[in-house]
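A single chain, nothing else alongside it, follows as structure tokens in the form predicted on its own.
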Amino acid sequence: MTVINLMLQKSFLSLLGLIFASAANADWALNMPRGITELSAETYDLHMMVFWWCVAIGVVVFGAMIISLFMHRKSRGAKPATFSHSTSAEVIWTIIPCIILLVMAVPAAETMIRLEDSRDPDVSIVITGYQWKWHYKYQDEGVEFYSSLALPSVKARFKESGVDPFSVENYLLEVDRPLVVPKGRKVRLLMTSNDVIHSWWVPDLAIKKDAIPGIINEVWFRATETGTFRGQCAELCGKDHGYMPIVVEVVEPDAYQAWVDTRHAGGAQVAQMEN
């Protein structure tokens, strides 16, 4: 028994340590982010609606169970009922769940239809996953580039590098070339892979889509805020799976056009140097 008690105490202390360590992490959160796109806000609202419905159902069901156990216990002299079933009760507990499901299903179906409606985009980008980096190709702008883990994180990740990972800003979440998109514009993403299955995941965009060799997956978003938003590959794709982050920069339309022009100018200079 003493050994068991010691094991329980150690387990309890370990659990407390994990709780306090998590609470000390500024990015730690229990809920999904609301995001910065139209669809991410709709998805979050649906998530919270279903959550509160589940909470209400749990309160009613477990409340009825607890009250029944307390009020109809043997010590109070309660006698078991003699009836076998109640048609009224069966009808009620069949109709009410159907109504609740309809209330949840209608807005969910509307959002799912909008999620798949990628027609008439303002910007189309082909995303190709590689071991272990991303390639972005802007179909209409003639701009394409690879996006890899930023050099400070590359240096810090090696054993005995002498670089403290905690001193590197956005360690393993920074890239050398981010994906740049305009605010308020409909951006369509076409995803595939060159080798194995990857997954393009940016929580603030509410996007987590697999990049599969030989298959084109499609998703879209329209950002409502400017800023830098980070994600990672969410599919185990090899030994360096943890080293292929995603960075999306949402900028004003004018700034986006200036960035495209800069990329064109840089490409023209490289072509002249090669000639």
Partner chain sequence: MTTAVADAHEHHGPEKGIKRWLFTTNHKDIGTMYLIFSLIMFFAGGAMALVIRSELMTPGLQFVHPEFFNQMTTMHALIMVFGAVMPAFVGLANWMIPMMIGAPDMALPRMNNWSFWILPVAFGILLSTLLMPGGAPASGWTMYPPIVLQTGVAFPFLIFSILLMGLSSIMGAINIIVTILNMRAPDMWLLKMPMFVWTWLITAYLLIAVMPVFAGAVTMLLTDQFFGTSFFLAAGGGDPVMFQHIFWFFGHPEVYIMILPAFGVVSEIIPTFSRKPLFGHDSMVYAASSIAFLSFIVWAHHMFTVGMPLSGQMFFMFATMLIAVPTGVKVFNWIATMWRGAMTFETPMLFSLGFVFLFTIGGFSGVMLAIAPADIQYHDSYFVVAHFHYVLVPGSIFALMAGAYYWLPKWTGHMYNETAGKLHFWMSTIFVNLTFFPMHFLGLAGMPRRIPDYSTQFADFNWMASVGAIGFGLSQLIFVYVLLTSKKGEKATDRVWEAPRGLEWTVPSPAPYHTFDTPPVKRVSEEAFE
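Target state, the form predicted together with the partner chain; input state, the form predicted on its own:
There are no partners or other molecules in what follows, just the one chain.
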């Protein structure tokens, strides 16, 4: 019996070692990205706050349990006590969690209120989900286009395609036409769908909102950095649910204006091509 336990413990330890060793030399993302908007940072902080609270509670709870498991075992000659309740202890461990929860709830509520305030945007974009692509329509700029999985990924994604996914850059996370938005401006997204429910998710913006047929949902963000940010549809929407990525390019406002202008110039042709 003990031999088996020992063997098991050993293999468990070496397994753990394996995990951490390989974790060290691969650049695995382990945590939520901090993102590039004020609210994404706030969300990240909330996430970490709750996480550390859980770790702290875990240390106490598991600590007590492990102590008990070692100290109060029959093989060490422990004699069982007979107590079976203690009102004061029970009151304490009802009240302390309540307090901890309150501490978590307040900042969470504050962040939530800010998340919902999508008034007075600088740019307003209507996003429509389709099986299985996205349609973007800039309300005031008169620009609109579809955005779907980029060709290299499309070629590689099928069974027996013969293409190694590792050889494709940004496999499944690249689109033909990204969403372009200006840095530092308040962008409002109006989300809806043409068929089934989709969900527009870009972790770096801390935005995930369902695109529901017949309903419009609002979200907003203000990007503080330029760059390319990737996400995916997050609501099961049929067979190609895994193949409708989102790419957002945050650019300087001038570059954004320039992009709008070129879209205008080429708009007519593009519209034709797309139909």
